[in-house]
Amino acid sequence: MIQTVAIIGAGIAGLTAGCALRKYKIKVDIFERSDSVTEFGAGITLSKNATSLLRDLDLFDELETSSYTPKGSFIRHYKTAKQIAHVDFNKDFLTADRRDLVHILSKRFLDMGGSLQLSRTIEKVEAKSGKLIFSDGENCYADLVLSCDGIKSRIREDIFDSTEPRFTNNIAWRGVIERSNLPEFPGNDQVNIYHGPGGHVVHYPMGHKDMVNFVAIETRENWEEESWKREGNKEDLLKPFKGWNENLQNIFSSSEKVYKWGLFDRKVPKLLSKGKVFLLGDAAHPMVPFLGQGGCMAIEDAFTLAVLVDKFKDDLDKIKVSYQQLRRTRGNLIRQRSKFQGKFNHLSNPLLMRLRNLAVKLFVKPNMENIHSYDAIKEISKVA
């Protein structure tokens, strides 16, 4: 009988799993090594495949009040900003500040009676027994242990595989600007994506104090920083996008600070669970952010596992088999599609760029619908 769950990591995956499990009255402890629940970065996009699950958990309405509901997405030429294609969104698509999402999740988890312990570092987990050993020498046991500790997950490395994260030859720059600094053309307040040679740029309002998040991706051969993310120099950001639309250059310049980090990838392990330990989110299937699905996959994982725990409380093997069946193929598919999207976005050959723009016109709508229409609740019903 599964009565207690320990979650390692208080990010989107861990907190969503905590809320979903508390819905079913499971005792949940979340252990976070930091001294506060924080989230790096600013913007996040959440499509219907994730927001429909937040609705089921009664989290959507609160998030919507501090988010933005874009009507659609414009794909534009990197130099002229001319519209290449447009996709309409429904009311289930949100853009938000990641920190707002994490705050809402953590507050709801605590309100639901969950336990959130900060400054708790896990030294080791014993998969067979569900024993957690802390750096201060204390230990505890849980019926299930959920590893939600990100791409550099130590739990994954110790129990599942020792493959190292690999640099993808992409560097991301992020900044936040006031909405008044956006270029004045139709659709400037929606999701805007610019495809260019060797890189792409995305910007969208977050619904947070009238601010806009932008992300600029450049292709680079190596990443030598000790830290994966740090404050960057705006001049270094402007150089790789020289010759792009001047409005984008103005957006970059108007940001008070810019941050940069290397984008890393890691193969999906053959198994997503061993003993009593499960992998969720970036610990299971880290992916480049070119489809805006990283947070969505974490929410799908968390929701799916919680429902399976409720359905099969007395059958751990059934939970493991069902979770593997539902989440490994899905996570790996989106990971591979995200990887391809990066190469597609960054084509530099003029002929291939023209062909890419034509392909965008023809296929962007059905491709996006295919990803966003995934129904986790329907898929779970097939095994539960």
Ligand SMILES: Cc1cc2nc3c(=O)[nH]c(=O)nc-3n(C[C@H](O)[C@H](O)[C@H](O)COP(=O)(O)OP(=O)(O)OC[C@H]3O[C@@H](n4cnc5c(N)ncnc54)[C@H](O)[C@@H]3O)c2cc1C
Second form
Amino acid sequence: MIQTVAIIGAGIAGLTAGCALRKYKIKVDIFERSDSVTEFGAGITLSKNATSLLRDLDLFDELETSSYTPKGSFIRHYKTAKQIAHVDFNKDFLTADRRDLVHILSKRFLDMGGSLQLSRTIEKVEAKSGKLIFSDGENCYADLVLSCDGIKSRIREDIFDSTEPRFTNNIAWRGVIERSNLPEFPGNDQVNIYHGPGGHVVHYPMGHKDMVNFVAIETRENWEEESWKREGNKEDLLKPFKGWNENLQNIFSSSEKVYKWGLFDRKVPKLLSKGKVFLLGDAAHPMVPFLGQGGCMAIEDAFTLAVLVDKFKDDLDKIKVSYQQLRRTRGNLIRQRSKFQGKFNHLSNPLLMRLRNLAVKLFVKPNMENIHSYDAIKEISKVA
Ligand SMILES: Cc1cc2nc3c(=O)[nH]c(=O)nc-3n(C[C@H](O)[C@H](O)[C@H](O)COP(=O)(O)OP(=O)(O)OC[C@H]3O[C@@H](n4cnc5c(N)ncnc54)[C@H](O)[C@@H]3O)c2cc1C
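Next block: the form predicted together with the ligand, after the form predicted alone:
Below is the entire complex, every chain and molecule, led by the chain shown above.
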């Protein structure tokens, strides 16, 4: 009988799984190694495939209040900023401040009676018995253990495979500016994407605090930093984007601080569960963020697993087979497509760039729709 679930990690995957399981009154403990539930102060886009699930969990309205709802997305020429294509969004696409998202999720989890233990690092898990061993030597047992511990997942390394995260030759520069500093141009209040040679840039208003988030992707040979994320220097950001549209230069320059992240990737393991342990979110299928889907996949995983637990009750084998069937192909597909999107966005041969822009004009809408229209609830209903 599945009565207790232990979740390792209070990121988007762990917190969403916590809320989704509490809906079915399952006892849930989340163990987080940090001393607070915090996120990096940056934006996140959430598309319909994820927000429809947050709606089902009764989390959407609160998130919508603190988020921004862009009307659509412009894909633009990197130099002239001329529109290449435009895609309309419906009201299900949100741009949020990550801190608001995790705050809403963690507060709801606690309100639903979940237990969240901070400064609790899990050293090891025994897959067969569901035993969790903490860094201070204590231990506990759970009927299911959800490994939501991110791309560097220790649990995955111990139990599933030993593949290392690999640098993808991309770094993401991130910054936030006040909306009053955003240059005036038609569509500046929507999601704007600039495909260029050797990189791409995205900016959008986020949250309710009149802020604009930007992400600038630069291709690079090496990531020589010790940490995966660090404060960067504006001159180093401006250099690779020299010759790009002036508005972008102005956006970068008006950011008080800029941060750079090495973007890493890790193959999806053959199995997403072993014994009593399941992998969710970046622990299962980390991906480059070029389709804005890593967090959305974490929400899809979390929601799916909770519904399967309720649907198949004590039949662990059935839960495992169904989770594998529903989540591995989907996670891997979106991971591969995100990777391809990077190659596509970063073409630098002028002829190929022209062909790329034509392809964007023709296919960006059906491509986005294809990803965003995935309906996890419908897919779950198909597994008997
Ligand atoms: C530049 C950039 C832009 C992005 N933009 C988007 C976007 O617009 N839309 C989108 O959907 N996605 C986006 N993503 C992807 C998204 O941020 C991630 O996919 C998502 O945050 C993964 O959540 P997670 O909960 O799986 O992992 P994490 O957020 O990594 O959480 C893991 C948690 O586990 C904890 N932990 C780790 N080990 C242990 C342990 N041993 N014991 C206890 N706790 C532990 C960690 O402290 C952490 O809190 C972007 C990513 C990047 C880098």
